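One chain comes next, on its own, written out as structure tokens in the form predicted alone.
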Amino acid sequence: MTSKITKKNYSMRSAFGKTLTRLASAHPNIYVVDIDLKDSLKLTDFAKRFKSRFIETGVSEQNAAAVAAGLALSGKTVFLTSYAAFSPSLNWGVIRQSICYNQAKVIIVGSHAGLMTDEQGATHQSLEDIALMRALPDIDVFSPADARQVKKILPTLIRGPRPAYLRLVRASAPNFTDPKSSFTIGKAQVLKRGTDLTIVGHGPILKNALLVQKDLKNISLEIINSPSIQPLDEKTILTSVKKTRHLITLEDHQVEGGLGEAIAPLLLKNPLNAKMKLLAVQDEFGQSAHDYEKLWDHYGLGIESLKTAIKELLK
């Protein structure tokens, strides 16, 4: 069965605030450190219902990131939350030895990620969050698709032993992962089966995979959504390219470092004598446009873009 995508538009960020906020009257042992986004971050009812477990650290992005830690190492589950361009751009240090090398759990909120910025234009956007997390030892890494699967990482992440990087974007986008469907660390989810072409993609971005398909009738696509990112679900996009003998990876990110880098390896691991295309930021800064759909077609992730590369590889 296809995932359908929803007709109207939904927030991760709204999903993330009011998940997270129910949350916490469940388990008062959650704490949120928080770099002057709350807004932003939709963590304002939070800030008013749990005084004693918001901490404002104002801008101090390397200063927040080591009371997490401190918060974390003394027993808290905490949320250490800002832009992804901020954080984990500017306290990757801190995080490095404060948090992961402790294995203090502190799940870190990126949030505006990608090109999905809008009004808020380049400065703010994050193509290298992810590389920047994938390097290092003893984290976790989650792209979720949309909002509803926002809602089903928050409980798992609160469980889950170590720290953890979770992305999230500003622009509110369709629904398209399956309701009914749960969430694990280190499982991806297929969306659609197919025997011609593995498409493997994370962020809101992979509805255009899910688009494409309508237009390619003759063409069989196994479009599977990779959530986790670190760990990878191996054995279900191994299991897809044995079948297909073909792989495109899609994502809002620079191609250094990212989903497609992870898979990657795989390939080369296993001789499946496969295809493989990396659609990404091709080692570019990001532009400002109110639309990001145009950004995604600037750099070679429209659906037009996405068309081309599976006729490509299937010649």
Contents of the next structure:
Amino acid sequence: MTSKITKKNYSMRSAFGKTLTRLASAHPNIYVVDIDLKDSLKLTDFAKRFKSRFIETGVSEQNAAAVAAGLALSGKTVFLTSYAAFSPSLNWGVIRQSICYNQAKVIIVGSHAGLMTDEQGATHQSLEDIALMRALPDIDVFSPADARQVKKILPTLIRGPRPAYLRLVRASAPNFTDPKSSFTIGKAQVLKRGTDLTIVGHGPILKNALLVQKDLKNISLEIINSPSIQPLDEKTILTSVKKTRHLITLEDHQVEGGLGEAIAPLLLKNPLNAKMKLLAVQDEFGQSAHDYEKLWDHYGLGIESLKTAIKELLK
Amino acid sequence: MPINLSHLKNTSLDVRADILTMINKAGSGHLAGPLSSTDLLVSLYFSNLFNFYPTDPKNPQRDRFVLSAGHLALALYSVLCRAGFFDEELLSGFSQLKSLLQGHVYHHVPGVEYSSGSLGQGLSVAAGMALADKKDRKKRFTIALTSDGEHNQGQVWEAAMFANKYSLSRLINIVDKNGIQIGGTTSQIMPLDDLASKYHEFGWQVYEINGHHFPTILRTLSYAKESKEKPVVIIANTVAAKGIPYMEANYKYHDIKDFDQEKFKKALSQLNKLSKFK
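Previous: the form predicted alone; requested now: the form predicted together with its partner chain:
Full assembly next; the chain just shown is listed first.
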């Protein structure tokens, strides 16, 4: 049951914009509160077709988050769309009070997360969004692995009762999740079964784990996609680590507050005599580059770094 | 139904006494703001200008009130209680462990629409609510209460632009302009200068009034409800800690941490004196 990596690249942002526009026909309560990034979030069509439900706040992340809360408290299903580097960060305190504490069902969509932002550099590379959102009560946190998964997540978020954060990336990347799998809040998916070492990750970078397996013929990797970071699928992860006793977490995010740090306490609570390594950005800012693979390599998240980490952990 | 002005005055005195009593019982609480905004809140809930349903707080026909300055909770709790939303018993538990009455206003309390405390957010939330009503062609009103100190926050001005853009004529922002904030007078901490002109420039319908004169408050609220295009701001000039002469207009009574029996009695007796000369 190994997932196949497509040769073609697909845009998460297009998948988001198109799927939301399609769903909006059947769901008259869907609203978008946009922070002047509609083209970037691929919502131009939504804005044209559902003019009355497309609310443009201009570059005002705090006002936008609270306006979204006001709409949600009036029964609307609201998507608050921007770059992750601005929302949720400039407006974190507003998300905390007006959305989470007040139980306003707003879905915060943060695009351009991680290092995959092309020339834009550190100001636009959100490497802290998951940490910011994980720290809050009463919100779910999702980081889909590919465009295919983005399409499946949206109907679930619309149905769900709680606020949510949805992480998207800028660059197009291959699809590699199972086309037949469904998306369930709190569930991880095993992309490949194995016995020696577990890799758990989220986002497009998880593709590297599948590629590494092809180079390491003598090592059997179990690869788990964990798009639901809060709530976390503890059972699937622990069952795997119990078997392999070796765990690497892989994510395009700061090590602080990311998926790795969400999983590490599970190993303290459930002593499995397992070794663990967290592959993530190590407390530094990103930078510009036109090839995200090069950025991943530079920050120790690329294929070679992953191979080294696997070999070291299994020594 | 004609509004009985002496009933409003007496209710305000009762609310102020409630505020003092709750702070005395809890040992600490916010004082100056709840006392300065009391007459505004009483005008809303004890006139026929604001539509609410004490036994059915979530009735879809209700007007909505958003307390943006969450530290004015004590005044709102007392007003809601006296308007029939919940029993007096609840007031006595203010800010105690497991009490619904949190130190800053809390949306699980019957009649409270929105929890706040972190300043500057409520006007945007109220704008979002008013926009939802406009989209749904509902004729009800959303009324926010903000403080003058809160206008330090840039977000308030983001909301002001937004409400103008979307012509939220059924949004009313009442500013409790009591001239103080936690660390000093507003003119010392961050001067607002001509607040009325600022709102005017932001495209709002502006009224500036004496926030303790009931006939003026009521008249202005009814004017505000007639706006056809512009959002409305009522800048209510008030006195911090109104009703307790020895505390009035002094920023040091923004909040109080050692409200012992002696101070409580002194404050209450000054309030009672006011009561006699009403």
